[in-house]
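In structure tokens, one chain follows: the form predicted alone.
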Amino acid sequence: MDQIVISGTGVFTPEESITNKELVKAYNTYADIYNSTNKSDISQGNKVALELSSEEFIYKASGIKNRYVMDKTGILDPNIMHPILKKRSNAEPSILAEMSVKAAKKAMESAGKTSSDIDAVITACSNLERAYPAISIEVQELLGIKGFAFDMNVACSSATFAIQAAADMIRSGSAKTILIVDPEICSGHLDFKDRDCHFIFGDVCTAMILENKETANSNNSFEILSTKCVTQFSNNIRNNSGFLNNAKKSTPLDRDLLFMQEGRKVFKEVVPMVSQLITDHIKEEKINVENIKRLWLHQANKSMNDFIGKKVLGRVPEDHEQPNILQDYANTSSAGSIIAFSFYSKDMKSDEIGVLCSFGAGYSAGSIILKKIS
């Protein structure tokens, strides 16, 4: 069987960032204005007063201290509370494609590849900027890549599902070298007026190069030993934004057109689902859990990752065994586990094994077992 490797990764990080302190100040100002404006209705029980947020609340709930964003001005304006992005003409690169190209160039450099070496592009992310043409085809054009390209969306599991799809395509012979990009502007689907979730997401883009082991010349390649994906329908994480909104007479201010979740239910249901997925996957591949040296988990919530890591390893993981980038990047949907992998894989020794795992809306979860080969 062909040995498929991830031979390069790249991360594009936006220039602007928002600390918890900045975010709390903006939200609390908005809440104070709302409570003052609606004082009469609140006193009569017609409306509920908004509870203030705090840095302590955010960190305890998530483990997040900071997030990178494509625009902080609009987010921190109590009268706006969302990013403000310039509308581009059709002749200009879309913002997702622009982010993707920047991350892709880093991944190509780390893999020692040029555009002529790549024959397929997959854009895998939780929110696509438009219905068509595909963002991936635009990325392909901007990079001068021949072959084919397509977009895919499995929410927070988009990147790991794309790895399985790309590996399968390489094994089948439909492509030899594949570029995967994961552009995530999660700040665009977040309700910054909602205390329970205003702190969760950040923006970023990651990229990966997948190819046959024989053609890889990178000094940090990982063989894909096995992939395992699972889905189970749930409404507990949902976003109803789509092309039928106009037909349904939805308005841009409708709350269900942004990220929504039943946090406690998600925690209760997803943690055992993901723990079992990884545990079963390791057993199926006849790998002793003691040989798992690294867990690159989806960066959604520190408590979730701590529980999953303990369940899988049978003990509390050491910091280096389960790297956490949440404190700096927040939840970046499909890109989170790839950031952790990109930043915390170079120190691993030859033949050491790790598990890359994502999980999220759907529910969906993807487990990728990787072995360091160079």
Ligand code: COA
The other form holds:
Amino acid sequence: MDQIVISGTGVFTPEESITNKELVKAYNTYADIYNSTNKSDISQGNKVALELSSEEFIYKASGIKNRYVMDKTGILDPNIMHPILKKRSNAEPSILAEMSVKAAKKAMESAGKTSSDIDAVITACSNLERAYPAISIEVQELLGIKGFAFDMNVACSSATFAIQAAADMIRSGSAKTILIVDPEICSGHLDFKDRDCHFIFGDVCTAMILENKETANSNNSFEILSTKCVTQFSNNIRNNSGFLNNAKKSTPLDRDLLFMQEGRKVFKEVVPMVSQLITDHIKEEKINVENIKRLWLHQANKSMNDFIGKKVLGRVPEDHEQPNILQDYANTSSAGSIIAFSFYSKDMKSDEIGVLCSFGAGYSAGSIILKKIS
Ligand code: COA
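With the form predicted alone done, generate the form predicted in complex with the named molecule in the same format.
Entire complex below, previous chain first.
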């Protein structure tokens, strides 16, 4: 069977960032304004007073200290509380395509490839900016890539499912070298007025190049030994935003048109699902768990990753075995595990094995077993 490799990765990190301190200050100012404006309704029991957020809670509950964003000003303005992005004309590149191109150029450079080497583009992310034309076709145009392109969305597992799709496509002969981009402007689907989740997400874009081992010439390639994707329906992470909103008479400020979750339930249900997925996958591939040198896990919650790492390895993982980028980037949906892989894979030795694993809404989870080859 053909050996398919990830021969390059790239990460585009937005210039602006927000610390927990800044975020909590903005939320608490918003809550104070809300509580004083609605004082009489609150005292009559018609409305509930907003409780204050806390930096200590956020770090303890999630492991997050900071997040990068495409627009800081709107998010931190207590009278706005969402990013403000300039409306672009159809003649200008869309913002998702623009950040994809920046990440893609880094991935192409690390793989030693140019646009003429690539014959397919997949944009895989949680939130697509528009219905059509596909963002991936715009990325293809901006980079001057021939061939075909399409968008796909499996929420936080978009990138790993795209790896499986791309590897299968290369194996079947429908493409030779594929660019995957994961532009995630998670600040756009987050309700910064909701204390339970206002701290969770950040923005970023990751990119990867996949190709046959025979054509790869980069000095940091990983062979895809095996992929395993699973899904199981759940309403515990949900966003009802979609093309029927108008027909269903939703208004743009309806709460269910942004990210919603039952965080505790997600934690309880996803940890065993993912631990089992990785454990079964390694067993099916007849790999001894002692030979797993690295876990690049989805970056949503540090305690979740600590549980999964311990369950899979049968011991507490060393920090370098299970790298976290949550403290700097927060949850960046499908891009999180790819950032961890991009930043913490170069030190691995030839033939060492690691598992890249995403999990999130759907539920969806993707496990990719990788072997360093150069
Ligand atoms: N500041 C201070 N206190 C807060 C707070 C905030 N920003 N947000 C919630 N709290 C309070 C709650 O009101 C609750 O108070 P109570 O005990 O008096 O009722 C308490 O803190 C615990 O809240 P809870 O929501 O149960 O916290 P948690 O420990 O479950 O942590 C998450 C919340 C979201 C960080 C955690 O559940 C999680 O990460 N789950 C998995 C999420 C995930 O993977 N999602 C996938 C997304 S793609």
